[in-house]
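Presented below, as structure tokens, is a lone chain in the form predicted alone.
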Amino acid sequence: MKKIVIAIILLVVTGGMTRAQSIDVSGFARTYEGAKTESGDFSIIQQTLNLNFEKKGEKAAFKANPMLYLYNSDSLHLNLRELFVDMYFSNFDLRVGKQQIVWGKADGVFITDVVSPLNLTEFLLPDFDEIRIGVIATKLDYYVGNNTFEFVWVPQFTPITKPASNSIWYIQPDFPAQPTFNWNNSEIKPSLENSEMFIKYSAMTSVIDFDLMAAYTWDDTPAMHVNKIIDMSSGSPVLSGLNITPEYHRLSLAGASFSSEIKGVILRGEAAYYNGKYFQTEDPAAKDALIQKDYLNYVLGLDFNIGDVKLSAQFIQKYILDFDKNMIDDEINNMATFLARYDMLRETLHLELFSYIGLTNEDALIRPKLTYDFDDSFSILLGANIFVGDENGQFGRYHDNTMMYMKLKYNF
């Protein structure tokens, strides 16, 4: 009944939308389906309609973004990507409501890109402007020439969201003994204390553009304070089972982003220090098997043209200071992502192919897809994900996930 209820809804609000003449409607509606190459089996099959309904004025406008997707044949989700009303001044504009923020110059990656959280229940294979989650927030921009001051301030948390333990995306944490989960501490509640806070500075010139950012915010991952249950009946410690209790932490971070054009070639770059991060650790002496570091993350890219071939490449670093030998994630983690773009038939056929590379870890994400625009509003893609390495890596525990899938997708 209550997916019922959805349906009627948007259609009552798109009809009645639609014929008023002073509002903008435009979307898609996709078909999606996958299967995993090695069983046949259908990994996804997914039904999308999205809807945004824009109004602009001289001095204020709004946006309304909801999105409907039907995954299988019977489970319904209504999502409301973004819905904010924006107040344009002399020198400045305001922005409040549920909204998706994106910064930083990096593709495919988040380093400075950390005011909206992600959803990661189809791991990093949604595009990229859904797979940012809107926060409701007020946003700021203060124009100075070419120079921009943008502050956010997020009243109330929202995590990561993470795959179901039915998902095939849902990886089965590796404990040495049984595990009970307590969340009662993790959630966070709305309130000034709690809230967070973004600050950029952005400057455009003729020879560089570059951002500027500072954060205090709430780490979307919760840290997992593990107990362990010591069992003495046999005279000896046996570790018996493990009380965990996830928790989130505030983080405070510092960065910066550039672009530049040389001759042709585009360069960018992108780090963040991030202060306060509690990793995981294997150290006895550790309080609640966690100790607190700080670590920077950087990238480079280059985009540049072969002929009508369009390339981009980018490398990745995440490097922990102060380093513990018992702590379970790596000292230094390198990375790269390789981009490969062919237009032809007067722009109808498009071929790409776009690679995540765990060089740490030997394993990688290779995404080629081809995508034919059928005409002006409907395309047709073909595509793969293919997942190379073995568990130890972030791409290759998902060896058993490649994956061949098509789209078919109406725009208006």
Contents of the next structure:
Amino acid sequence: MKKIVIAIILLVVTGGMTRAQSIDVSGFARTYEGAKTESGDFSIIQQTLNLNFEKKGEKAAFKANPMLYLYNSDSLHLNLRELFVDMYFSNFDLRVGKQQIVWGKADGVFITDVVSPLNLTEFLLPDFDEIRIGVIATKLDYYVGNNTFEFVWVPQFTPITKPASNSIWYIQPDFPAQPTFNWNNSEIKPSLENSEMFIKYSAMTSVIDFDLMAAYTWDDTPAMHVNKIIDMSSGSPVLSGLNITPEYHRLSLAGASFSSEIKGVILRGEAAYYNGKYFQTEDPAAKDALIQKDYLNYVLGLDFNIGDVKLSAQFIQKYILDFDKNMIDDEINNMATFLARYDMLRETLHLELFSYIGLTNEDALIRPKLTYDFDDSFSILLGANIFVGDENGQFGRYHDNTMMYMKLKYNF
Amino acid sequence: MKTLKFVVTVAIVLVTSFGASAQLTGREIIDKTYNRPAGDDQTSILTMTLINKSGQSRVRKIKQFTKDFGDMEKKIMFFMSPADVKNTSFMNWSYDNDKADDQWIYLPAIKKTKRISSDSKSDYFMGSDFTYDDLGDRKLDADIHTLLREETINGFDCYVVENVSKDDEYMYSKTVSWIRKESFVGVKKEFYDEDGDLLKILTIKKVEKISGYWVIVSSEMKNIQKNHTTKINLTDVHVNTNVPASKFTERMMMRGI
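Output the form predicted together with its partner chain next; the form predicted alone has already been displayed.
To see the whole picture, the full complex is given below, headed by that same chain.
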């Protein structure tokens, strides 16, 4: 109820601002319903109102982007996705406030794109503009021609949002004994010492576009520090329980990305070297069942056309250096993505097929979509999310969640 | 008398031969059309109205800037409407030499500037009847240009030039252009499909002299086979206002207008 009141106040206040300050208002209203094909149960019933309030001037700009999500009939979520002020100077721009920052050249995979964390409450299914969480940050862009130096300071760490335990996207971890969680160390208090820093140099030229980046950040997913409880009452040691302490750790990385056109084909690449990530291990000698390793994550992609069909393919590899055979993760994890898109009827009917393909686990998420624009504002989308393959894979394990869905959207 | 006849004959021969040497070739006419003085930079608002065979219309509005950098031309477009493409921007760098254009699109929803292929020039622009190629400057020597005849159309003395692509895979088997002789501004252009049938007719509706340069401010492309039409109107046109080079950067694509 409190959230509804806040939302109404927000709408009234901003409506008044809009009239008084001639603030530009845009956004969309959307209804989204999906049902699981196997059981017929609804997997999602979501109504969304996205509002963009913007005011742009010669020297400054302002943007507020509240999003209201109504689940089922009475569960309202207000998400202030962005709220920032821009200041424009001759050679540099400054953006202060809550903002989404997107880096890199890859599509649908996040390698150097590490500033804004992900909201994975609905796995990877939301549109990519909705899957990122805004961070409160100060961003400075300094320009020299078509070269940009970007500095981002994030005073408060924001982790990935994971599905709640009652969500169809929640995966129950498999423990050998009853776990007890201690969440006392799982919060990073905002302070200068705990802040995150990101730096990027990017260039746009007639031959190639490229970025170089580095980050001193926190790992968005907590490391699970595991302590075994051994019961000796029977005379021999028996594992009777686990004390698990989720804890966030510092992570530093450096990376680069590029895109270039060669004879009508766009070649894209992105790579990052992650230093000192904590991985889970079954090595009995390891402290807290964790081991620190560096890893390399990279993607190579092509965008091209065959006739009127637009195609895109990416190969992604994650490679753990100095691999230890007791580690839970694979030393090498290969994945691919594939996109085909065809627009017809004067760009009013759009057919799309996007797939994540797990090459290591032989599983996939296949996402066919058909969108029809009734007019410039109103569109209907019919689609499916099909999970196939190995049930231990990151896609195959959701095979029960294969669904069909419909979205009706009104843009304004 | 004999002397007079001789003089007249010489004069006729001279005039005829001068006339013949002054006769432009098809290539020269198209060269003058493509390279007609257009100023160093131009700003305008482009309104594109798409009309289907039932008469229903959809409107796209774009603010655009172009600037000549000598051996290259840069263009940046900011989409103002419809709502689902608002704040999207598109930048094109085209070169006088044979280098393919460089193109980028900024998608505000995903906050990303993407390099896109300029290979798809036969794609229709935003669902209109204009391809990217129809809207841009096609390379002069991409086609073989032949002067067919001279004729008067809409009160203008025109060259009629046939243009046949050197690329067998090109979407048009030929185009035929009517070009005003005194200003090298187009009046009409016909587009023929791969089977040689008339596909589209472009009609220049209005030309204005702005800051001393001819600018086409109103035109219409009619698809004869599918019976739909796209109208383009330019408003708020300014020429030579010293648009800064910094306008044609990723910074501006992301900032918008």
